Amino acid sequence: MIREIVYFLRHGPSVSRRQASMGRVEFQQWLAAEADKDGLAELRSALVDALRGDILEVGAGSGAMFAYYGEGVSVTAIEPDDEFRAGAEEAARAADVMIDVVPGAGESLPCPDASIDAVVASTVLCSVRSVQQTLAEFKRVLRPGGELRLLEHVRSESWLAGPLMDFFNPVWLHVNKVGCNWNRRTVEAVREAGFRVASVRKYKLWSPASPAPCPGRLIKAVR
């Protein structure tokens, strides 16, 4: 937990300091550019491996998980803000698949019950108003047996720091000015929602870029 916080006190005002200086949607690209170039690449990688058929990527901000579907998938994109919307119709026109980008939140998704094979988030169930309302969603338009793929940070196990977390999430809420809670119970909360959790990988990203490194962790479940 020391060297976390020490982490964040090195590069936290530098990248304050950009974000400060740049559009949203420039913010973000940059970020997201960064976090891959420090091993955020290759778990969005993970993240989509081996994917087939319709896919719903939900939350997809400006398109930084396009780069990274492979072939035989169709992919449809929900993104509620305009412009991280317009950013990712952009990056869907460079993309080597058909990306449909629309418009659209987790917690009301514009998809028939039980038409899509996989639904895709990376880090968005930090940020939606209810993780419950949202999950129920991605379980209604995926067809049975179909694979839920999410790329989330987390609360920690720890005794220490996860108490901590919970404590300063408001602060952290001020922070980061997107919406993004550090305290949620994600692997817990897939569970509850019915969904058979079929793998999880721990993960922690050490960016400067992203200067807070919580616990992370790419899950994979089936409904």
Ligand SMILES: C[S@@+](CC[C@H](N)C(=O)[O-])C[C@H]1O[C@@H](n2cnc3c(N)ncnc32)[C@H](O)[C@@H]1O
Second form
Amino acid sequence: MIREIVYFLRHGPSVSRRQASMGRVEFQQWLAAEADKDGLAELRSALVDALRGDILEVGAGSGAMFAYYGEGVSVTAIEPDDEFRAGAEEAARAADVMIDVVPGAGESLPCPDASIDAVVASTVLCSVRSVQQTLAEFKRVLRPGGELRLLEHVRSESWLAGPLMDFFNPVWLHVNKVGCNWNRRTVEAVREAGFRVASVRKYKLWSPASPAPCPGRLIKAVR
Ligand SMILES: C[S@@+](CC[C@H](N)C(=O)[O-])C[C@H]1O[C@@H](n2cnc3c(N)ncnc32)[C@H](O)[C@@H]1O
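Beyond the form predicted alone, can we have the form predicted in complex with the ligand?
Now the full complex is given, and it begins with the chain already shown.
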């Protein structure tokens, strides 16, 4: 935990200065590109590995996931923020697969019941207003046997770091300015929502651009 705190203090201030000097979309694209170089790219590939059919990506941001989809998919990408969605529309035009970018939020998805083969979300459940409502929506739109693929940072399981993350979450919310909570128990929430968790891969991303090295989980679950 000391290592994580030192890393945050070392890299956080320069990232904050960069965030203040850049536009929101430009900053998010820079952050995604840097994190991809530092190991996120491999996790993004694993997130959508072997998916086929109708895919719903929720919280697409400016489209950082779009380059990772393989053949045989038709993607609907939902993003509530107008500026990020404009970036996603541009990324969709450059993508190799069919991607339709639409407005919407995880808590109220603009999709019929049981119409989707896989729901994908990358670092989104940390920011949604209601994790429970969002997961209920994922379940509603997935076909029986459909897959939920999540790449999320989560609350630490450590007896010390976990409570510290709870205590300092309001400070973190103030610092990150994008509504990101670092203390969500996402794996537990997926189980509580009634999904069968097929696998959980643990990771920790050490990227100066993303200076809070929280525990991460690549979650594959089935409706
Ligand atoms: C950290 S960014 C991740 C963007 C992208 N998925 C990626 O991997 O780079 C979080 C995204 O979640 C979106 N978001 C926030 N609240 C949301 C909600 N309730 N429903 C859907 N997306 C949401 C934000 O607008 C933002 O684009």
